[in-house]
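Okay, so here's just one chain, in structure tokens, the form predicted alone.
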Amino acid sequence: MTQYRKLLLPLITTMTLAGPALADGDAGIGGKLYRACLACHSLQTGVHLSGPSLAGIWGAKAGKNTGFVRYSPGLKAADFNWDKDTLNAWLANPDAMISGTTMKFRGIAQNGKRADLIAFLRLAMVPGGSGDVVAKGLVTESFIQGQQPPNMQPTPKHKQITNIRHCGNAYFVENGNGDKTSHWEKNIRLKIDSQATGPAPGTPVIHGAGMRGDRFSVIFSSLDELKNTLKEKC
């Protein structure tokens, strides 16, 4: 009980904080302010992006979604459901609520963007909740999807890493259509994109980053193949 104690006192003191109770929402305002959400949320069954998806979670235990891994330790050892007034707390102060939460959010000071804001996630959040928001016209089916990495597959062989090396301070890329160059370290970004819209197992693929297009990411589909295909070798 002392810990279940410990664990709801900074859930209480932040719905105090966050004020009384909310009065009911407007769900199509709330779909507009959603948009601040896609960032790091889909509303996709088992789509997570920097944050865990939201799909379906209405009701359900904080810090239980399946298959996404990186939970603070605190959100791991709650033992609340998400509903109205956990969602009210978290919204206006998720630090205040969680200690060394990994969600990167200011917070939301004024109720009624809350309350509109939850209104929508009321409808959103619930199993088959995301086709219903779309229905009613409350936001598009990008709002859906999140902003979830372009699908790499097919990639053109202009993309394709056949042959990937380090040597000195440089990396010497050769792609699927024979062209090989040479790259600053400081400049490569090795990523692992393990999802099925990744590349394909045996095809790394160097994507374009920054506005000077001297920056780019090589991107593997999992550790073992960044591991098997980069090699130092001068």
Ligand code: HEC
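The term rigid core refers to the most C-alpha atoms you can superpose between the two forms while keeping them within 1.5 Å. Numbering follows the first chain given and starts at 1. If you're wondering where the values come from, they're calculated on a predicted model, not measured in any experiment. First, how it differs from the form predicted together with the ligand.
Core-superposed comparison between these two forms: the CA of Ala39 stays below a 2 Å shift.
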Second form
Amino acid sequence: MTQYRKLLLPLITTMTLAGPALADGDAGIGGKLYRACLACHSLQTGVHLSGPSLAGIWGAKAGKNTGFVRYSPGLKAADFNWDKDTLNAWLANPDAMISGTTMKFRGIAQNGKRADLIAFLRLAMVPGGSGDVVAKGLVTESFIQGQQPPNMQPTPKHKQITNIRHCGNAYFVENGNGDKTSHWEKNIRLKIDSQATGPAPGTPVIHGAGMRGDRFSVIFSSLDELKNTLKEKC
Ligand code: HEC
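Could the form predicted together with the ligand be shown next, to go alongside the form predicted alone?
Okay, now the whole complex, with that chain kicking things off.
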């Protein structure tokens, strides 16, 4: 009995200090749980959605993904690497780890689920890992892409804008078919989509027209294009 106690006591003390170690999870189940991340992340190098690409960041420094310019100050200044333990804390409660993080995700409470997801991420987030997890049948290609916006090209003529001007409280628009329409300014949203899947440079696009077509977005390929195309002219 005394012998057991001698063995158990240091074990319990270490576990309390470090927190219970995360058991190894099941990457197959983890691949299915990864669905929760698709709205904001891709696993393709350099393809950033509302969150940064997760490709190749296993073992890399947090908050340093090239080309992602919207890190919160906390994550940008972080000085740790992504591994099993740091991901475990992050996925349990992002805001508890990095206060003020812009990852609006309430976290995964169950240890077992986090372990499964991390087992998947360990395969998917190493360089070249996204190809491997598809080859192994853990996820389909659509999970690697994440929920990227639909490709705007090629754009049908009636959705191409050949002329747009602002006058008074209205926009006057001409489309690729030569149809001329006018719209109350508050019904039109101006957007920029600079990604390769966005509008072709030089051709702003009408997007998301409702049933009656009186509300829609006009999407430009760059800020310069917006500034050069759209003028106040009556
Ligand atoms: C609602 C959108 C959203 C969802 C859902 C989401 N994330 Fe994020 N994620 C973000 C944003 C935004 C950031 C950047 C946070 C910041 O800068 O504070 C981020 C950052 C990260 C990072 C750090 C990346 C780096 O470059 O250091 C990891 C890892 C991550 N998320 C993993 C996940 C996983 C795994 C899931 C699914 C369980 C998930 N995220 C779900 C938006 C999201």
